[in-house]
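One chain follows as structure tokens, the form predicted alone.
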Amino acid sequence: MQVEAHLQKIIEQDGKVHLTLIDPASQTPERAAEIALAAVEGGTDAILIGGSTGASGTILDETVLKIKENVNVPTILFPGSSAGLSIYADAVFFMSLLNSRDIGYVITNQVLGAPLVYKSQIEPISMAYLVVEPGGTVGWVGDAKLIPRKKPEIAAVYALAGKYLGMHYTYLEAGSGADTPVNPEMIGAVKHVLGENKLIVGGGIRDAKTAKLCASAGADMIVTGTIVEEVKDVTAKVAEIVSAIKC
């Protein structure tokens, strides 16, 4: 099966998509295996493999290699740009920074990376990135216009434009370790304009309680990454935001 039509069929049993964001650049790629088989023990549906800065070359490749040793979930590249791409991955989210000002972030990249998607039958997954304030790393490296936190109808348009372009995901971002994560004002604005497409949020995401809000607002997919590289209980902590998030 496909790991987007994987992704879809988890929603309509579960309700809701884990996804553990694993930035290759923070660890040795052992150490990112054994968070990956942690998380999945806890309970998440995908590994998430990228990061803003220093996620590519032999070290992602060798990272993607070691966590497929070791789970069996889907391992999908989170590119910062092209060279983010593995061709050892099952799939990619081929992403535009919408809100970005720097073309290299909204297109450049994407034709640069598209001939490896290619030849290597990786599954592009088509997403509409958002960074929204704070912003974090991601959005100084991606030159983002930062999407105001109380500007819910601005975030809605530049989904709808996404949606409107074909993209069949949405991903909004608050930034890695971000105080605060996405409002709940501007998940449900976001959710409403794309209906069946489906909304992913990450960024500040750190508790049980953090994610549920976000999951009830109308994310489809959760996704938390700088607090499985804190924590010393991995599976536990994944599982308290995955039983808070599922049917």
Ligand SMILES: CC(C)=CCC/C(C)=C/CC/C(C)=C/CC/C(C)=C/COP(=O)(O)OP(=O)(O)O
Second form
Amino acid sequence: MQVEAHLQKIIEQDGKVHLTLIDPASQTPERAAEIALAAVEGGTDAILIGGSTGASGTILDETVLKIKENVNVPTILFPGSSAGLSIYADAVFFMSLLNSRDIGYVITNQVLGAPLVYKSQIEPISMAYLVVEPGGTVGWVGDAKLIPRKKPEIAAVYALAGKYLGMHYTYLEAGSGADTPVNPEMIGAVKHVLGENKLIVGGGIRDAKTAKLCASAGADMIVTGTIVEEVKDVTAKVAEIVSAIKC
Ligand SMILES: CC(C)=CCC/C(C)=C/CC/C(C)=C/CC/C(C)=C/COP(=O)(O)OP(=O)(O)O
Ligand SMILES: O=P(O)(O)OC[C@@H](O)CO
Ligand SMILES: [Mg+2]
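What's the form predicted in complex with the ligand like, now that we've got the form predicted alone?
Below is the whole assembly, all chains and molecules, this chain first.
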């Protein structure tokens, strides 16, 4: 399955894509697979697998494999480092944290991870990863020079640089569990310069209203992680968000 082409088709058909993020460090592989199935029943389009800390090795491989047993939607790695790769996944967000001060997150982890992607069937999807205030764990781990919430023009020039470097996707990240997601002004400014290139927004999106606000402002794909880990009825929560963003 060509994952990027598949997501493109969904955008053409439904307008928007919903992605569910599962952190392998947060639960057992069995529970991760249950959550993935419930999210797919709620209408999610693909499962992102990753975390800033502890998402590697056997627990990562087993989580990917169990999820694949349960669902047919693509599994996409969202790696915190080169250790966040698993040969069992369908694709990887092959991302560079463009606003990191640490060259490790700009290019070294990608260099260390490239041979495994080359030898496997994992589809790399090139992505500019931009961490915005408050930034959360990923901002700290990734040593990000956080983009100020109220400076959409800074996010826009980073996104433009990513696009000129050939990156297909741009991800505006407020940090997992953020109190406030990226604001609509910043989303709009970034989408304006990206044009047809795809924009993903995540971090702190917990309800239909917020998801709709982000999607209407210009996000092509909405990511939800924490809320899916917290609620009892995953299917209902995902369905609420999916119906708010899709046309
Ligand atoms: C492409 C390859 C091989 C590596 C990329 C490496 C990069 C650029 C990483 C960026 C920095 C980073 C730590 C990203 C993590 C992204 C992620 C999975 C965030 C969601 O995880 P959280 O939910 O914040 O994780 P925790 O729950 O562990 O805090
Ligand atoms: O956990 P939440 O707040 O949904 O954030 C998802 C994702 O953007 C984190 O990398
Ligand atoms: Mg998390």
